[in-house]
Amino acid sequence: MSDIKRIFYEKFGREADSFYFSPGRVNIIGEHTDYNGGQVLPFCINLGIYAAVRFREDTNVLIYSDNFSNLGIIEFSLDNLDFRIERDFANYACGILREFGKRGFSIKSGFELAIYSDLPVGGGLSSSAAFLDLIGKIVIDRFGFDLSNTDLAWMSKTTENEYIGVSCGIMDQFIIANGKKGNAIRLHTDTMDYEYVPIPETDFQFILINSNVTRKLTESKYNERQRETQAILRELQKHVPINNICDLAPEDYKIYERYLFGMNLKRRLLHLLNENHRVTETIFAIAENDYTSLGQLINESHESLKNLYQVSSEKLDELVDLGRKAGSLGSRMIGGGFGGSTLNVVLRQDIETFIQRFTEMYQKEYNQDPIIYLVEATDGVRKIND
């Protein structure tokens, strides 16, 4: 809170008015079933982005991000808010104000915002999402809106589609719209119903590895692989009464694969059936202290991601190895995949013994060292005390 009350003094000669904190989020299981209308299992983490915001008279926006030192105050008007290269991450900012507009929600004033963020950018925890939940949030509660959190969540989804260009689902800005402490959501992508699933504290400990490999989701294959579930669900539709791929279940594949043509169709379909499954039997395997079971269930995910979907990497598959060596029960990659970060369970008891065998390796590998996070389950998009 100091950082970022001084970062704001520094910059805007003021002090702010009030101040945010946006969460990242992992999702434990069921990568890619969002836009598929399948399950998944997110919990928002105890890293994210820090803000600081002053309302104006005027209609001016100023944007001042501490990670992004180098490009300044990045300033526009609520007059003008087309996507502009130059605006750079300041036009996720300009496409969800935009997207208030479109909805009939008139914002009559800009602001100044200062922020700071400890998530890495491209390391596959939803940044974006975020950013955008976010600068939404902070405009809904100037301006006492009635919108929900899950409109909240949609409105960050459309400007992520149609202004910036990303084919994302839902995910990401709903579990950072509605995550709640100690408990991820089990969240039916259909039909937009949800439920809290208590995380044990006591048990296990989610264990993060950054990479250090970014991507943009709009350079990467993430959009090509949407087009191709979207042409698997065409195909399927001529012989089954369904509204979304995960409404099969893994034993439909053996009757549907073969009115798909070509094996990386075949293999998208079997992935996402099987992954969706993956939802509710980590659950189950939660809820009844079944760690062994949860392990094997995070590591099937990872191989299905890897030779199935085809959306992991070298490094990613590398350090998911390590992982495993390391003494983790279960580890994979997570987010969109082609870079970011894996997912590490590991007994609370084998922590530092984890921590220490993982960084001995990595050394050795790479001649530095790791970038390590441990994460709890936090709540949701919200305003902080000062």
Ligand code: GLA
Given for the second form:
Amino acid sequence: MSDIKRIFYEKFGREADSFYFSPGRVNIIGEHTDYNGGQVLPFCINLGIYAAVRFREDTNVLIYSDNFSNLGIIEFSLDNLDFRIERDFANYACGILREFGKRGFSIKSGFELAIYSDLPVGGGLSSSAAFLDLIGKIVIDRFGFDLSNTDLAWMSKTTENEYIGVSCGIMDQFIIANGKKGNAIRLHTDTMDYEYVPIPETDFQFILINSNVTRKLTESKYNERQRETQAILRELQKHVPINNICDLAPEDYKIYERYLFGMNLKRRLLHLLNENHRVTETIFAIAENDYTSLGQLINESHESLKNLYQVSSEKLDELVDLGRKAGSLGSRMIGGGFGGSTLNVVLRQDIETFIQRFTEMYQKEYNQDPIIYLVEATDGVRKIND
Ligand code: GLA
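Same protein, different state: after the form predicted alone, show the form predicted together with the named molecule.
Below: every chain and molecule of the assembly, starting with the one above.
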């Protein structure tokens, strides 16, 4: 906090008047289901973006990120929010600010904003959704717009989809807007119904390993998976009245796979139906303190993402392997895939041995230290006191 206060003062020559924190997220299970009407089980983490802000009299917006200090202060006016390559990451801000206008909410004054993030960029922990929700939240608070957290999530998602050009689902923006300390959220993306799921953090620890392979979702095969699943849905709808692929149950696979052309589409379908079901099973396992089953489900999810949905990578597979050898109950890649981080579920009493073993094996394999984060479930995007 004191860092972001100081950074703001150094850059803008006056004190900020409010401070925010916008967290990253981890999804326990339910991967790639969110754009197929399925369920997800994410939580907000204790890593994220710290922000200091002060509104102005005029319509200029000035943004400085300490993580991209080489870019200096990026400046634009509320009167021109078009995507411009030289605005770099600040395009996300332009995009969501424009979204307010499109929905009839007029933003009268610009602002100065300094941010610092301890989220690894491209670490698969949703730094872009954290940034979008952050800007949205600051504006909603300032002007008192009548918009719910879920409205905020949709505005951020629309910005990603239409302005940035990533066809992502609603999970990341939603959890960052709605997260609650000590809880994950089970979100049904078909109805947008959700419930909080307490995480018994006294029993086990979620440990992330950053693969250090950054991938940009826009450049990855993420959009390709979107197109594939849309093709699957169109084909299935000729034979069964469903709105989403995840309306089907795992046992329906046998009935409907024959209508799909080619092995890849069949694989994608199988992943989605099983993965969606694994969310329900995971919630049971957590509620019953059955951590062996929890670990197994996490492991199955990884195998499915690797072999059926085919969004893993060599490095992610290696890290998952090391995690299991180091004594996790279960390990898997998380998020969009092709890079980012792995999630390891480790019993509390095994944390130290896990870290020690993992570090030794990693150093031997890669000749460097691993990047390890112990994460906890925190509140979503919020104003903080200085
Ligand atoms: C990315 C997207 C999410 C979701 C995950 C995969 O994080 O932003 O909407 O699709 O990938 O589960």
